[in-house]
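Take a look at this one chain, the form predicted alone, written out in structure tokens.
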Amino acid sequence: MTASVSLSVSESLGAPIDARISAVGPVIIDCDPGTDDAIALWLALASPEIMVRAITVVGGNVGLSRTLANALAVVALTGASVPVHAGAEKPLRGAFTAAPRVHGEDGLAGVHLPPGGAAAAGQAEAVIRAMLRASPEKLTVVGIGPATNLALALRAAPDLAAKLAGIVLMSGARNGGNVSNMAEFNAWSDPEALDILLRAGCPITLAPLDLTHQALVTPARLSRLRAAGGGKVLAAACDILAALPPHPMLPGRPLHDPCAIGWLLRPDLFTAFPARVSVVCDAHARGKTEIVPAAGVAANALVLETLAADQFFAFLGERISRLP
């Protein structure tokens, strides 16, 4: 199925698109840690298929001072030497609204990690542009926070979209939301930025809430994760997952952001469909994503639809258990 979906999107966009974009190659991860961002970063750093060239940080979940410190601590716990760069403190319009109810006041659900080092020099948007210009091969960007940093980079240099193998975003929803009854948090936090990416003309894969709500942390799955062995990183990951607040309507706690990394590594665990995606930027329905399957319309994204959740969690445990 994945191959035929890829062909459909390629035909709609008029450009070749690999089904999983670029699972082997250089990657920039743009994030706002955030509990699920931490798990996503650990999954990426544990996976040799993904060459993480840089991590850029946006204010998003709990404000830039905390998201940056969290990203530095998450990376330092692994012993990796990936540079972490500070990015936007606010969206293109207005201000970020923190989500301490979900992530805790510190962003990591109260789980203490030893502090990391200093941020690398360079502002995120400038670093993204410089890396795209300098790279001899196309880069993949994984966006698991509000899209502000990525939009700032492309708004200033739209020609650099051609240097992207693709963008994988945890953003949006086909049905309902988690901030309003229409909008998902990342899309709602900076819809203007998401709109820039959707219009950029480069391959986009979207992991919306409808997909990530299938990646539920349940007591049984958490128990299996703890039994996977590993060291301090897996222990911290399990402590974070155990501290997540219960979801009011789901039989577990959704693990959003690792789905975007999981797609690059194990596309066989997902199904997807080509679609025309747009985002509402006005106040009435701010952040609502319109996702129209590409039957008779030009596709601008591949939308992830289903997930083999038990296999995904088994894979997550196997990979993170490799870290110190």
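Residue numbers count along the first chain shown, from 1. Between two forms, the rigid core is the largest collection of C-alphas that superpose within 1.5 Å. Values in this document were obtained by computation on a predicted structure and should not be read as measured data. What changes on going to the form predicted together with ligand BDR:
- Superposition on the rigid core between the two forms places the CA atom of A295 2 Å or more away from its counterpart.
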Given for the second form:
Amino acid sequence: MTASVSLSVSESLGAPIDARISAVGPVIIDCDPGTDDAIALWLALASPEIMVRAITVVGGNVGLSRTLANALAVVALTGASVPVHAGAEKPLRGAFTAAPRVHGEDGLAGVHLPPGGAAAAGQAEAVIRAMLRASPEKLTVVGIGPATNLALALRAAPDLAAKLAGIVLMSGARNGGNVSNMAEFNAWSDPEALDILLRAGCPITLAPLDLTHQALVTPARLSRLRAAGGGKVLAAACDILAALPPHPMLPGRPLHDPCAIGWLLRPDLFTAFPARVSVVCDAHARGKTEIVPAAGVAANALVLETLAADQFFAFLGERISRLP
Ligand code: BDR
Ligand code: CA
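Having seen the form predicted alone, I'd like the form predicted together with ligand BDR now, please.
The complete assembly is shown below, putting the previous chain first.
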């Protein structure tokens, strides 16, 4: 993997980026499919550099029974045999709230996929711990839903942070929000869980809303994506993207979660900066992330800042068209 992020950025966090996040290696993806989660899973499953060891599922965009069924269907459509484990139904504190306005009542914008198989045995948090403990090498975890499963895993065994090559999260926002005027959905859904991860002491990469709002699905990008191949997975991905409701403010629907997977595969398409990231857990500003550029030991995360969006969509098409 080649990282185009400047040396000064990587050095200021204490180690080269390639060493901190071993992208080419075993990965657990924690998700809440979710339209953009589905595309992120397909991008990962189409990419041989990423060995997806397990997919863990959390309630988020829709309730857990739906996100689980969606994850199973998304995997089954590719023919891959990756275990999918059910996780938390609700956040560490407070009530569960879904986002059907964006993702539809079924979580996949009404696009029907053939049902997948059965969930694998084992609860997400326990599976994450067991895999980290058993793995001879460090694992990367990608979190593209509320952080509950990952936080439960690390809260019970904080020492396992040392077994993480890194955590890549789609979460938070530097400015504004999409669920309130100051909070992004994943951070807002379970701020206490995000707080646990931010304090865990392992390398964190954050793909915040400011970054993912550059990955806009425009009509031109969608038609280029459709033209990238003739497989059923690419067709389903394009159908999902075509079915998304228009964004009230942006000239396209943001494709949030694939940015986190894209970072692992093509860091040359991103720029990033080290920062001190924290999250507000109080009711008045629930889920607001504070992202302050910082150097050296003061930084607890690498924050993705810009994306070469046209190249990213071309890459997405090239990869997803490899699937059946
Ligand atoms: C995040 O929230 C969900 O709606 C998306 O799947 C993404 O993970 C964006 O705020
Ligand atoms: Ca998600």
